[in-house]
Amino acid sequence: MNVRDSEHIIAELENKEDYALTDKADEADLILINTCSVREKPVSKLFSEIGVFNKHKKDGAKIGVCGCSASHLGEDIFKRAPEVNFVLGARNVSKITQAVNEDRYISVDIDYDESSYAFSEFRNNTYKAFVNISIGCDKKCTYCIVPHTRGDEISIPAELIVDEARRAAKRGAKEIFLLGQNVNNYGRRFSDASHQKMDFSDLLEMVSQIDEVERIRFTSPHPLHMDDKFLEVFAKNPKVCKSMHMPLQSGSTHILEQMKRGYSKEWFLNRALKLREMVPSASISTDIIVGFPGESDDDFEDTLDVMKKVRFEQIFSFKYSSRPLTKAASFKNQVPPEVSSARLQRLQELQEKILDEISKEKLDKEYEVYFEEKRGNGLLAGKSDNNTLVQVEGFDEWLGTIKRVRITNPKRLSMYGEVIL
């Protein structure tokens, strides 16, 4: 979502203030940090980032901080860094030509209704098409920052997003990727009243009837909201491509109903493996918080027991992080640090040997691969319809297509092999 935030920001600079991309920071006329607040680490760095890039940066060139961490903190980015020269949130990117024009510029209201805005066309990636399908987050879980960054839900008329995949598709994007905090509790509100309800189900089916488009992605689905209308568009749609991102975040139903997640570990369970027995070739992916306040080692063992159940193809796993205006920041059971720091090796070390015997299972199986990058060791990396990242040895016309590999050399995090068709 910061990429796609950051696509608009550079497209409305470019098409309406005459702005230029450079990657030479001393060369810049203005330079921009797009934040995130999901973790303490990435707010602490970008002090540090602020002071590298004034000591380096042209006289008069002006320094931004966008996003979360922008939202958030407002006016006392100011403060701590009097260099910058305006304040932009997450949910205000549509004035960005506003803040390079006036000194001292902020606007962090998380209230602020982008979803009807046409944004100019901008975009990194040639071969696949970012596209927004909501703005903030209704959830309310105890440990998350975003809702008080990115303000409530709003869904984006249909016939936008519809608009906006094919123009990208008509461009060369055969790969459009659906984005939004919730994305299949799209639907639950528009701005506008007279826009067409549907739901996120409804949404895939209209974005596969576009002729150019051949792999729809999307991230993140909400375990809670994964009906069995959703599993079975997911499953038999050949547009969709099988992979699912599964945010679990504890395998404990006490722990998950102290974060207000909304699901037990039952129901987490239950969706996952109808989803392995419906799509057996499906990939499924998810974010894991180890150390939330309260969590015993019986809690930490339910996680476990749902990792050896459904094995997952890749996690994001971390070490829960206190974040500000959140209610779990004022929880008394604080995991010591050493305690979590212990389960989150315990946890990634599970997943490493459940990993190696994933991919020595994938020797010599073949993939469909949507090539769109070119990597700095000469070989071309691309996904296959269940996520798996390959890389071959092949030639630039390659780009944008898909063709089908052998893998000859599995890894843990990425696949290499050889183009046979």
Second form
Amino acid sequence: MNVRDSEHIIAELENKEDYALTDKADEADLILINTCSVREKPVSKLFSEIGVFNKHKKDGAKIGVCGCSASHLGEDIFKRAPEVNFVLGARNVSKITQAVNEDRYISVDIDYDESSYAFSEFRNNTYKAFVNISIGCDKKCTYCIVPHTRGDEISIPAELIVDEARRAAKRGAKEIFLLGQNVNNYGRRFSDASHQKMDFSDLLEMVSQIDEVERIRFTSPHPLHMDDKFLEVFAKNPKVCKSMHMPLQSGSTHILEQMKRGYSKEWFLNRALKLREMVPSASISTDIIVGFPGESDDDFEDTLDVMKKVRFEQIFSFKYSSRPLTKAASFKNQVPPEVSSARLQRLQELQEKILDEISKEKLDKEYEVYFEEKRGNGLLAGKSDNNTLVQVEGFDEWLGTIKRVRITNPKRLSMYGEVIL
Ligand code: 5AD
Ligand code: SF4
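Would you mind generating the form predicted in complex with 5'-deoxyadenosine now that we have the form predicted alone?
Up next: the whole complex, starting with the chain shown before.
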């Protein structure tokens, strides 16, 4: 979502103001830092980055802090770093043109409704297009700061989403990547009650009607809202890529309750295994937090148990990080950092073992790969329908096309192969 917010900011500055991108910080008239605040580390990094930019920037260049850390730190940023010229929250992206023209501008309002705001167009990659379908999040997971930085969830009207997807596809983006904090809750609330009632499954069907769109991906769905209708559309619609992100967070029903995730270990396993049965070729990725307050050894074993049963193709794993404004920050029984570190290590070792087995099975398998970038190593890189990263030797003309590839060298994080001509 931050990548897309950055694209929106760039578009506004290029089209409505007189800015152009540069990758040389010492030549820039404006330096923007788009921030995350989901864990503590990126927040501390922010202030060291401001210091570095301030030292190297040219005279008179402005520094702006955008995104979730801007939302939750607000005025404090000016106090801790007086060299910052403006602060723009994650839900206030459209005000960037004001921010660059006023001194000490600050906008971190989360009531502000940007749900029907049409931004100018800019995309980092012409072959795939991120499209926001909702902003904010209505869940109140007890560890998570996002509802405080991005505000309540509002769905963007389907006509706007389809229009944006159509425009991007006409310019060469065969792949549309739908974005939201909780995509399969789409349609629960629009800014204006007159919008057509529909859910995420309906939206997937609508986007798939666009002729030029060949692939649709989305992130993140919530396991709680993975009803049968959703799984069926996922399984049957040929344009919907067969890779699902299912953020588990914890395998222990007790911890899931403490996290207020709204599902149990059994529900998660039921949905994941049903998905495996309906679409055997699908890959499943997940997010896991270890060391949530009160997590016992047994709770952690439950997480490992789910990993063994589902055999995720990809895991993003994190040590719990206590965040301001969240309920869990005041929970008793915080887990000692050395216990969390040991658990994270065990989790990652198990996952490496599973991944080694999964990747070995991919030798000689064939995939339809959509080539989307040329890497620094000179190879063309793309994704299979089920999200396997594949690299091959090839020609630049292959970018933006789908080709059949045989895997010749499967590695844990990327497969190497050759195009079958
Ligand atoms: N500590 C650690 N990880 C967190 N996440 C969200 N909040 C926290 C936190 N306080 C993780 C979740 C989420 C991902 C984007 O970041 O796993 O799915
Ligand atoms: Fe945070 Fe939970 Fe919303 Fe995801 S669903 S953004 S973890 S509150």
